[in-house]
Structures are given as structure tokens and as C-alpha cells.
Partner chain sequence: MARMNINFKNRVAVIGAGLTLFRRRMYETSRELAWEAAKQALDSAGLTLNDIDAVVFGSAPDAFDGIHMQGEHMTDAAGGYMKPYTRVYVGGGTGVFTAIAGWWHVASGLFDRVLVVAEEKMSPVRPHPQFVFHHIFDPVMDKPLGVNLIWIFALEMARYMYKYNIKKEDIALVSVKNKRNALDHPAAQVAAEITVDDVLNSETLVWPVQRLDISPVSDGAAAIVLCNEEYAKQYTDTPVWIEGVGWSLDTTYWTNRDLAFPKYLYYAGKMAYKMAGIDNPRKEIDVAEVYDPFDYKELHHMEGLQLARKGEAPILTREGVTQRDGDLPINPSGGLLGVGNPIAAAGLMKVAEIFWQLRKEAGKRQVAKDPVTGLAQAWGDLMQIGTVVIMRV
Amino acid sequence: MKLPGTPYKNEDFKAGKIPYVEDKPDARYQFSVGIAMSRFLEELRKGKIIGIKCIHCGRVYVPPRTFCSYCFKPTSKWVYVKDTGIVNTAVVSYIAADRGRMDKPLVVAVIELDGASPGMGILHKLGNVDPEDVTSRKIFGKRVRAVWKPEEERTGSITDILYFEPVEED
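That one chain, whose sequence was just given, in the form predicted together with the partner chain:
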């Protein structure tokens, strides 16, 4: 069975064999971060991580949100969680957001913060972790702590935390 379609190669494109037009949309956005995340970012600037509790089911959400996905009722109680947590999963990135190779591999993880409900992880980078500790899965289940930017450099962003690093445990 022969199916329809005419493939071409990128080289054909470069050689001018493929007629084309070009478009470069310049879409720019300003997102209001909203009610729940405004407070979250404000607390990050102070060096604290805040979650929010649903008083109906008791879940503590991080990042915070104004409603509970399960109860579909408003979440109403702000609660600070710790800046330590457990590594749920971790990987070693060799490529950047644009698919280019990174000079130095980056370790990123989902971290379940202490004080949040089980499974409520956040994405962040890990520092002072050897890629070998990831591929050997040694880092999985280990406790890590946030390393913060100096206070005067914080802007109210998730990047006010530079990365999480392993907590020395005996």
C-alpha cells in the first residue's frame, strides 16, 4: 500500500527547493499571578514557603490555590510549611529549554515539602548533588533543604530559592 504525502529534508529547505513564507509572531504576556500566588510569592521574598489548607478535608496545598480540587470548596487557612522536604523523583538534564546542550548538567527534582500533604511536591533544582547520586537513585527519598538568595536579592519569585541541597543526616 502506498500512502499519500511528499516528504522533504531540511537541506532541501536550505537549498531553496521548498517555496515558503515566514512568520514571526511577537506575542507578549503579563500574567496577574492571582490571589493565592500573590501571597505565596510575597512569602518567598521573606524566605518562607506558605501553603493553604482546606478545612473540609485537611489537605495542605503547595503551591496554594483558592479552592480545593477534591471538595470544590474555598481553601481558607494559610499555613507555613518548612523549607525542607523529601526528594520524590530526580533527573539529570543535559539540555536547556531550547534543546541546546548545557555546559554543565543540571539536577532537577520534585520535592515533597515537610508540612504539606503527602504527594504535594514542587519542581526545583538540586545543588551539591552529583549526577551519579541521581542515576544510582541514592538521592531518592533523601531530605533536602532550600538554599535561599540573600534577602536583598529576592524578588518574590520561585527563583528566590536558588536550589535545594541534601541535609546532612546521621
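The form predicted on its own, contrasted with the form predicted together with the partner chain above:
Next comes a single chain, given without company.
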């Protein structure tokens, strides 16, 4: 089956028929995260987690979004949620963000935050967790809380939360 279009050929590049840049250009750009994520990141800098509620069906989204994926209506009511929650799922990773191999594993989890709708969660690191507790599934369903950077070090990034750690249940 032949796909539509004309494929590029190496000889076309070499002959200069197709313009391209061989090395990295000195390109500078700015990226806007939009209204919902901008507010979310601003609140993280303050040490708070904010979500947004759909006034039609009542779902609370964290991270916030501008429309409800359940009833397809615009979301509009900002609500603060707690920096505590439960571990929905987790994984042990030996691969760093730059795709390099790590000697010490990183534990990453989806945290369902208290105050957000069921199934809503954020992906973040777990700290003070034995990787064996992940592989044996002991950490699943456990309560955790956010460990924040000191206020003067926060920048309005998800990394303002250093990690989530287990908390003793009452």
C-alpha cells in the first residue's frame, strides 16, 4: 500500500532541495500554560493546591482544566483541596528524566488528593518509601502528604512539592 505524499530522500537534502538546519538553532520561545494551569502553578508557589469544580455535575478536577470531561460543560468554581491523599498506583523507576540509568530508584505515584473527585490525581514522586512496598503493592491505598520546598525556594512549579510521603493513619 502506497501512502499519499512524497517521501523525502537523502539525496534531496544533500542537494539542497529541502531546507533544513543541521545544528541546533538559537531559538527562544515562551510557552503559556493557559488560565487553569497558570492559577494552579501560582497557588503551588504559595504552598496550596487548587482545583476547579464543574458547577453542573460537581466534579472537582486537580490539576484544573477549563471544561468538564464528564459532562462537557465549562468549569468555573475554584476550590482548594488538601495536600494529603491516597496512593492510587505507583511504579519503581531506574530511568531518570534525561533517560539515563539511575543507581537509586525513584518511586512515582498517582496521588488522589483529598477534596478532588475520585479518580482525579496528580503524578508525583513518593519519598520515604521502600521500593519493595511498591512491588508488593503495600503502598497502594496508603495515605500520603505533600512535603513542600521552603517558601523562599518555590517558583510556581509542580516541583515546589518535593515529594509525597506516607502518613500514619489515625
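The term rigid core refers to the most C-alpha atoms you can superpose between the two forms while keeping them within 1.5 Å. Please read these numbers as outputs of a predicted model, since none were measured by experiment. Numbering follows the first chain given and starts at 1.
Colleague: Under a superposition restricted to the rigid core, does Glu11 display a Cα displacement of 2 angstroms or more between these two forms?
Modeller: Result for Glu11: yes, a 2 Å-plus shift.
Colleague: I need the CA movement of Tyr29 between these two forms once the rigid core is aligned, reported in Å.
Modeller: That residue's C-alpha is offset by 4.6 Å.
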